[in-house]
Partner chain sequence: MNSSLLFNITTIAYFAAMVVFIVYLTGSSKVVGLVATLICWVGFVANTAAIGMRWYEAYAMGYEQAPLSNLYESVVFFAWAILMIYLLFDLKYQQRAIGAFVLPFAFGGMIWAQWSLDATIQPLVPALQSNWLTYHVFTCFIGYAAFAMACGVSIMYLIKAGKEEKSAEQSPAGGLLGLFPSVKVLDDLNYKAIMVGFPMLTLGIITGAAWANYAWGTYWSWDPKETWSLIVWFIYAAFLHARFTRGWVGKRAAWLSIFGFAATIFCYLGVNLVLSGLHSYGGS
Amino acid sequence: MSKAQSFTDRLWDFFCSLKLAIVTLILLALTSVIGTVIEQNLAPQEYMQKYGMSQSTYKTLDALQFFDMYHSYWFLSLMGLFAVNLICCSIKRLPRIIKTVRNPVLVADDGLFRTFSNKEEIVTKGSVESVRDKLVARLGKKFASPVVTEQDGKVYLFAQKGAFSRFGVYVTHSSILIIFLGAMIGNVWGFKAYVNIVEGKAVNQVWARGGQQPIPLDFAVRCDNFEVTFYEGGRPKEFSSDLVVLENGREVLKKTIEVNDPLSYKGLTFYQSSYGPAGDPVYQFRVRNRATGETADVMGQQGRHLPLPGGAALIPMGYAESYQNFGPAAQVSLDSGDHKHGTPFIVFQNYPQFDEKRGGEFAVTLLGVQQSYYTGLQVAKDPGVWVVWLGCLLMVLGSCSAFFLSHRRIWVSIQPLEKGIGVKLGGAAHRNQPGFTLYFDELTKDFDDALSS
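Where the form is predicted on its own, the structure of this chain alone:
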């Protein structure tokens, strides 16, 4: 029986130890680096291509769950161990704190006064009752209303402020556990996915990162329009999507989303993430026959032969939003009718007369290009996010209470002496000792002035 109890005590001390907390925190920090360096939930081919690893290396790391680290058994075990350590430490120390707050020492004897770093003794005139009344009034005005205890011809006063600040650290501990709970709820019942929607189309399912099967939605999302603007040189400046949420074919929500301005509906959040061309662009040109002056407007997709008067054809070959800072441009070639492509050349939308200098049978002007796009959306579901926010709020409140508030206590002993009345004052604070020392000195001076008067 004693051996079992001894083992239980050792196990309890292990889970309550500060060393365990420090080691667990270091391991959590180091393993979190893995999740930062290695992108999570990619396809196997992406890992082998991006990190240059062999198939055997991938299988080893995958077996260790390095590619889905935050759902791995070892990471969740570390979080669980840290949570158990936090709970055990709180349980071990909490009864003593509750006793200190609910059942404070009201009578300070000589032994207790010897433990105070802040103490003072005053000898004054009058009776025990008159001194008591003066100090009760002054203590209530300057600090807090005291508890009066009379014992063996002596009078003892006790007053305290900020007693509940001692529980700030436990609020902080609870907030960490609540944040862990919110993260686990999000990991178990939430997901991160993506979806591409072509302009004018709607989807009712999304694809989880690294998943093989789509996740169905109980509503549909349609992209009515996608717009992108570019810097000079062709780099995208900003892009946005006009999204519509459909329930049973009925529009229930519309929103234009941009980067960092998502759409939220039924616990799902749609973030603007990427975009790309959807199909070949449609070109529109104006072609003039130099000899006859006859003009014709032609329109068609890239790579197609667009018929011209006389049996020739114009072939669009490529497009740039901004070609060498000259604006929209297209590369084209001419088929004179023998099914052979001529030498490719460039035409500009902003400079319609540019092709006049080229010579040849036809002068070509670019009127415009219609390119349809798909919008790439990241989709997140996190039912634990409000639990995490609650934990963050409690952490702020608990930290402020633990670091900026202090439990301050004042003891006073009043007893008759041969030549007057002896007054002993002692004080203690569980935080900010230098600040309390200054306050205690001012309070002692104020008591001395009150008794002198």
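Can I have the other form now, the form predicted together with the partner chain, not the form predicted on its own?
Below: the lone chain, stripped of partners and molecules.
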């Protein structure tokens, strides 16, 4: 029986121990490296190509779940061990801390005084009562109002400050558990998805990342317009989509989203993430027959033969938003009636005269190109995110109070001596001892002055 008892005791001590915390933290640090070196969640062929892995190496590493290690059983177990350690640690230590704070030792006997590293003894004149009143007032003004206990003709004072800072460590520890909880809520009741919407179109479902099935929405999202702007020199400056939320066909919300400025509706958030061309661009040209002076406007999609008066046709082949700093340009070729492509040439929107110099039967000017785009949106639903933020807030508050605040306590005993009144002062801080020593010395000096006046 006692053997079983000692085993559970030892198991309990193991889960409470600081050593376990240190070892777990170091193990978490070391194992986390794996997933940063081996790219996660690639296809099997990619691993074999990229890292030159053999089939058997791949199989071994896959069995160890190294390719999705942050969701592997062993990594999650390590995290679980970390959480259990935090919980046990708090269960073991918290009651003692609560007792220290709620039921402080009000009467400091000689035994307790011997344990203080900050202490001072003063002998003064007067009565126990007058010294008591002076010190109660002084302590209340300089530090905190003391609790007065009278016992066997002696008077004891106790005052404390910053007792709550004792809980900073536990606030920090529980904040980690709260963050874990938030992550779990997000995993169970949330999802990450994406959707592409062509300009002018609306969607009422999104696709889960990694899944095959669409997730239906009980509203629709329409993209009215997509814009991309560039810096001089060609780096992208901003992508934006004009989104409209529709409930039963009725517009309920409009917002232009950008990267770093999403749209939220009914717990779902839509993030600008990518874009691409939707379908072929539509070109518009003005073509002048150089012989007759006759002009005609033609319009059509890329690759089509756009008929010109007289049997020839113009074929748009491609375009650029900005061609060598000359603005929008299109590459075209002429089909002089034999259904063959002629030599391709470039025409500009901003330089209508340019093609006149080429010679040939026709002079072509680009009037415009209309390319419609689709906007690529990430869609996320995460009901746990506020729990995570609460955890983060508690972590910041808890760690700041744990690091920078200290529980400071002052004990005083006043007793009649043969040659006057003996005053003993003692102080303790649970952190920042040197700083407290300076404070304590100042305080005792102040008391000395108050008593001798």
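Each form is matched to the other, and the largest set of C-alpha atoms that superpose within 1.5 Å is called the rigid core. Positions refer to the first chain, counted from 1. Fair warning: this is a prediction, and the values are worked out from it, not measured in the lab.
Answer yes if the Cα of F75 shifts by 2 angstroms or more between the two forms on a rigid-core superposition, and no otherwise. Yes, because once the rigid core is superposed, the C-alpha of F75 moves 2 Å or more between the two forms.
At a 2 Å cut-off on C-alpha positions, does C16 qualify as shifted between the two forms after fitting the rigid core? Result for C16: no, shift under 2 Å.
Superposing on the rigid core, do we see a C-alpha displacement of 2 Å or more at V385 between the two forms? No; V385 is a residue whose C-alpha shifts by less than 2 Å between the two forms when the cores are overlaid.
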